[in-house]
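Take a look at this one chain, the form predicted alone, written out in structure tokens.
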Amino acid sequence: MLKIWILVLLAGGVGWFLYERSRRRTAPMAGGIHEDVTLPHEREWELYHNSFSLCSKKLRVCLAELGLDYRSQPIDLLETGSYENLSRRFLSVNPGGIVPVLVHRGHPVYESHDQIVYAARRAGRRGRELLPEDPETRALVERWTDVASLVGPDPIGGTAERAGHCIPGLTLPIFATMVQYIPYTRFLEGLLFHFERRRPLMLALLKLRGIHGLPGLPPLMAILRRSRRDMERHLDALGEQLEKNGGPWIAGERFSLADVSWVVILDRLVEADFHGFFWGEDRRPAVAAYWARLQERPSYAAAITSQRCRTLHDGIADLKAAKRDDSRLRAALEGVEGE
């Protein structure tokens, strides 16, 4: 009788479980916008977005710098919560499971990058400040917020060509600590449904290894060793891009979206205790300043501080304890020579 009911209790799991595959069915979409789709909206802009996601950051601070109002839509990931990207409901609107996505008019419009740009335009006379019209100063701001994007299928190759790239790697530390606070059931889900398995698996493994296993995990600690180093030269030519023009923004005189993108470079690297490491100590002074100045503007508030989660505050405080508690950890994480 106990066969006949683990035989019952498997072939059911199997049949949710194929039931479940083909009601999510997950695929890239491209980005721009899809005017081919409509979606159920109550508003002219509609934003589904994530507190903790770099890109979704991004789009809010673009959003708040343009003085856009939208309805707002928060998708938990993971890290800050559950896999709600991967539910029947948010592929829907975006079969790639990836977040943001900023719906105008009922149309989704997928990849931060092409968001920003998207938004800007549509938005006037602030529109093209932040995306100048003067071919020469667009193409400096392209290039700048080209640079900060994260961008293709793989978002920890392109480390040199491109700070965004950088980030997953040196995010590692904070993804250690705020997996703490997530329950092991709720990675069952990404690991049956995610459509790309390592992802889940990482998380996984961080979770079990903690914040001080994370050095005894070579492939991991090679990728942000890689990272650290190419956003070394990426601060550099920052700060290089900020002496040369005088300030106080990449192009000059006028916010655009190259600081869109930058100021959710810095402030990640703040979150996972990286800011000492990398400005701090009168190292990148032109950074640090810059740095400075972006705290000021009320977007910063308005888009990331005020909308940090639970999560995200006990996983920074925990890494800060645990850097401070543990030399071997901190040169680990930051580097010493030789190594």
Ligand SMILES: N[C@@H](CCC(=O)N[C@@H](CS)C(=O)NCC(=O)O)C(=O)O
Second form
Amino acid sequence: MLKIWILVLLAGGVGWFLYERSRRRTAPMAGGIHEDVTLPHEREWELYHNSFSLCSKKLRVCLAELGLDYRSQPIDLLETGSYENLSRRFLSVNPGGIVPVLVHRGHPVYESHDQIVYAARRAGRRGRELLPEDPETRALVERWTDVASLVGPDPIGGTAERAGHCIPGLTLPIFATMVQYIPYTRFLEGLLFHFERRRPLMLALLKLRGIHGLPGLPPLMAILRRSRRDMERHLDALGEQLEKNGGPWIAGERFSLADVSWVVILDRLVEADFHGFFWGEDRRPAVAAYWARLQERPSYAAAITSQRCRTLHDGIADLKAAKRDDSRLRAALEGVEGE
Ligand SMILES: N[C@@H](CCC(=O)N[C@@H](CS)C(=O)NCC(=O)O)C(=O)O
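Same protein, different condition: the form predicted alone was shown, now please give the form predicted together with the ligand.
After this comes the whole thing, all chains and molecules, with the earlier chain placed first.
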């Protein structure tokens, strides 16, 4: 009798998996506007986003700076609670299963670096300020925007070329503390349905080992060390650029899409408690002053600080406490003697 029940349960599990998989197929999507797709919508602009996601923050800052009103559609990710990005509802918006998605008049626009340009081009005068028309300034803005972007299928490769690609590696410590609040059962959906399985696997490993176990995970530490080394170079270049043109912004007098793209990078380094390492105690004063100016803009409060979730607050507190109490961990994360 027991065998029959086990067989029935197994068959039910397999049947559920096959049924769900046929409805929750994920596949990467090309960037830009998809005019062939029209989604149900109520407002001209709608944004599917997550409170913690770097690229979502970039869109929120951008829309706040452009003064574009939008309908907010918050989507949970595993690290903030659950795999809502793999729900059937969200996969009908983005079969890629990632945020952010900007929706304009019902048409989805994918990839955050394309979304900010798309929005700026439709925002009149303010859009032209953020994305200047004169070719020289525009090329400069595009170059600095690109360096801060997350482009292509390999978010942890290309750290030497893009500061944006250093972010996943430098987020590992805060991921390690945030995922402690997420039950193991929630990881299953990612492993079963996401086309990119490395992410749920890595997050599960971080949950298993915890923040104090991170230094004992050589593949993850190698990514972190490489990201930290390359981020140092990107921040040196940023400091030089700000000094060269006299600031206050990357393109000089005018705040632009380049600054929209960099505020979220610096903010993530603060969340992951790397700001002291990168620009504390008189290191990189131009970057430190730039960071102070960025936080004074109303878009920073509207798009970032006011939207921080509970898991992030707790994760930051736990990370700071762990580094304070465990000198080996601190040394490993900050690359000092004894690592
Ligand atoms: N290249 C994409 C990257 C977007 C991305 O990686 N989104 C992450 C959050 S920052 C995501 O939605 N991850 C969810 C998952 O993989 O489960 C962009 O710039 O929009």
